[in-house]
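Let's start with one chain on its own, the form predicted on its own, as structure tokens.
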Amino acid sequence: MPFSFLAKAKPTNNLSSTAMALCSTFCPRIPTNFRVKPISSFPSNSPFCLSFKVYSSQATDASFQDKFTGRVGFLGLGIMGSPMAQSLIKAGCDVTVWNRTKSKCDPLISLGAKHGSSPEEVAANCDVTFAMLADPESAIDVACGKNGAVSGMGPGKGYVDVSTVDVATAKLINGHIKATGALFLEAPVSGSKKPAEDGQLIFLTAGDRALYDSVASLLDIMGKSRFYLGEVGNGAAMKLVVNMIMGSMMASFSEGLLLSKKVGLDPNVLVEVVSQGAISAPMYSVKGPSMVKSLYPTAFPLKHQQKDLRLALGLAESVSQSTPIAAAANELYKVAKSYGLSDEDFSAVIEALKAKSHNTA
């Protein structure tokens, strides 16, 4: 089976790089309104018995694709969905929004968005509908439930699910959407509240390549880079692996902060040392100072981090991959939830370690 690498990153003043991600080259017949001009490809040899192509671009959007001019729906206006939809509105897009709690739509309506009374109504009135929901259950209900988006989909439309869900959920929603004749793209994001506000998210997409190409300019409004990973399920899998690593990193960082203080070191200095070394990560320098002060302003809720660890562990079990570090981290986040920290930032996991220390002292 042939495969391809595709990715596109926004050019910056300081850094330019070509990102690549695995995807299928199989391309079924597509509606004419989703067709775009193909971008150039470069052959690449592989050590495996597979055929590869590499796609990359350092050019601006206008050089290879038109700006999306259709009507855009956005379902789910939580900590991530609201700033993402706001970016689209401020960029001049024709946006219709929906949220279970209608009051969350009001700030966006004041910026020029229309309001849909249900996911079905939004999907019926829009060319492309985005969905950002909290968990697999919500994603399925909004897409496939009563008055769900599926009921408003049809040929010539597209559904882009940017929620973080498991592979099975992504494939389930894809099946329902495709049955209507519409196109489907999963596009979970790497990034939290601030990147969403700043349009600096990373999109991990998979599904209909035609829809990916069609909404690329919209993804670029909301994000700094995007990867096309091929078949539906690959986006969900990539996001779960990323968040599994992140959750484990935060748990280990928490241990380090507490240990440094316990042996008489200044944890603030530890944050500085870490930020200048080989293990430097923005997460440490951004969250470390607040963690030292026992402050956890929510950018990514702890309950969502634990949910993603749980889903990642399920993914690992499905392919018989041992993940003992992630499993241990998951238990720690579960303890933090039991202490009422679900809605705090995931960095509040350090409180679970503090409690363990007190209990064993």
Ligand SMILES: NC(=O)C1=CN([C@@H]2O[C@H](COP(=O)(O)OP(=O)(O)OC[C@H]3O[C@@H](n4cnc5c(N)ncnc54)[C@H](OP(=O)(O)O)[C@@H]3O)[C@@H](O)[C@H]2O)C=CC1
The other form holds:
Amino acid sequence: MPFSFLAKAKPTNNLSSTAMALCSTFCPRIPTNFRVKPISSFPSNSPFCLSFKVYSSQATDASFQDKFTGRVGFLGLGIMGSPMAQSLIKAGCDVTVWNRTKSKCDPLISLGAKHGSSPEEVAANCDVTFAMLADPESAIDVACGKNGAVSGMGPGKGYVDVSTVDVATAKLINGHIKATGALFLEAPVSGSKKPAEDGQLIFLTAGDRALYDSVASLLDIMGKSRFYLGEVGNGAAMKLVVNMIMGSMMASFSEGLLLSKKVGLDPNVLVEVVSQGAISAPMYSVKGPSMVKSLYPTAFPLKHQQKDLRLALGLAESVSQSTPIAAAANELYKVAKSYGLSDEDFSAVIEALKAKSHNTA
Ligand SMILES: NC(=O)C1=CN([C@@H]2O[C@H](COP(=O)(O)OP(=O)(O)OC[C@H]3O[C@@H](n4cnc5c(N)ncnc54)[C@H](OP(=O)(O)O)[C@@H]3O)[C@@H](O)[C@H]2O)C=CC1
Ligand SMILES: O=CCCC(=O)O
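What about the form predicted together with the named molecule, after the form predicted on its own?
Full complex below, order starting with the chain above.
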């Protein structure tokens, strides 16, 4: 379990070594396989204070890998892809980017990234290529379509798809990539815009273990933890189960906020009460106050949450698992989409429950 570690220490050139030494000294129960990542440091003329994130590299298998020194491609620079690629550039990686809408590449180019004119060109020029795309259709198109990444892949290369897709899509892309002699890893992420900006994502990986090992240091730049789940499809399945739970939680929270208001309670107080009890969740504390104000600044677009519920329901169907709560939540997100809220944050699902105001609008 990652935890923050704050220490006063004389800064050295090797901040990580300093932090590891401090942790070993002052946290005797820390696992021997811990790693550290600076959260913040201060100039040497300020009080000597360092803050570090301490984490196990993997719950069940903590192998430490060498720093990845090859060329890194990044396809898809939306809400998530942009900050992830930015973290890699800022960490000193040699990054080449591509995005369907070219203008989104410009801020990264100004930070030092190269630009590839197609997914094929990026894959051909890089050792490992990451893809962060909207949905199964775009993930397949960018990997396997005309001038897609597959055309630039080959032995010695790797493709890491971090998009949220279904099991069949992950397996399809895996098949195309593997046919070129390259390696494949699916690695969808838990965590949203802010964790992506802060390098605090959780990677849910599956596929070629050798590729997982070789890109571990890149995953650690972008994330706080990583799980290796075995065969391709397990990453997608884990991600869909997590987001199925999240979508239902948000729908239920929305009902609670509106009910509290209708019975004369202050929904802000409800948010506070929830935050102190057993059902406390960062999601409620972060989104609740703006939901009360009917504000939905987009971190996770509602259309993607509905996509994930749809894919999760398909997954449940494939094994005859009953999921009535998720099915009801999915309907609510579909209503919200019909209100034109696709690109709002998924917390805008609450608007689908304000039927009266929308019907009369
Ligand atoms: N936002 C979040 O909090 C999280 C999102 N995810 C998942 O990550 C993925 C990306 O999410 P996010 O960054 O929020 O989404 P965005 O909608 O912000 O970005 C989507 C990306 O996909 C590209 N794209 C869409 N359609 C096509 C296409 N047909 N061909 C080529 N490129 C295409 C977009 O290109 P263009 O710029 O040209 O439109 C853009 O780069 C999704 O699968 C999502 O479910 C996972 C965890 C958290
Ligand atoms: O897929 C989106 C996940 C968002 C989150 O984990 O906060």
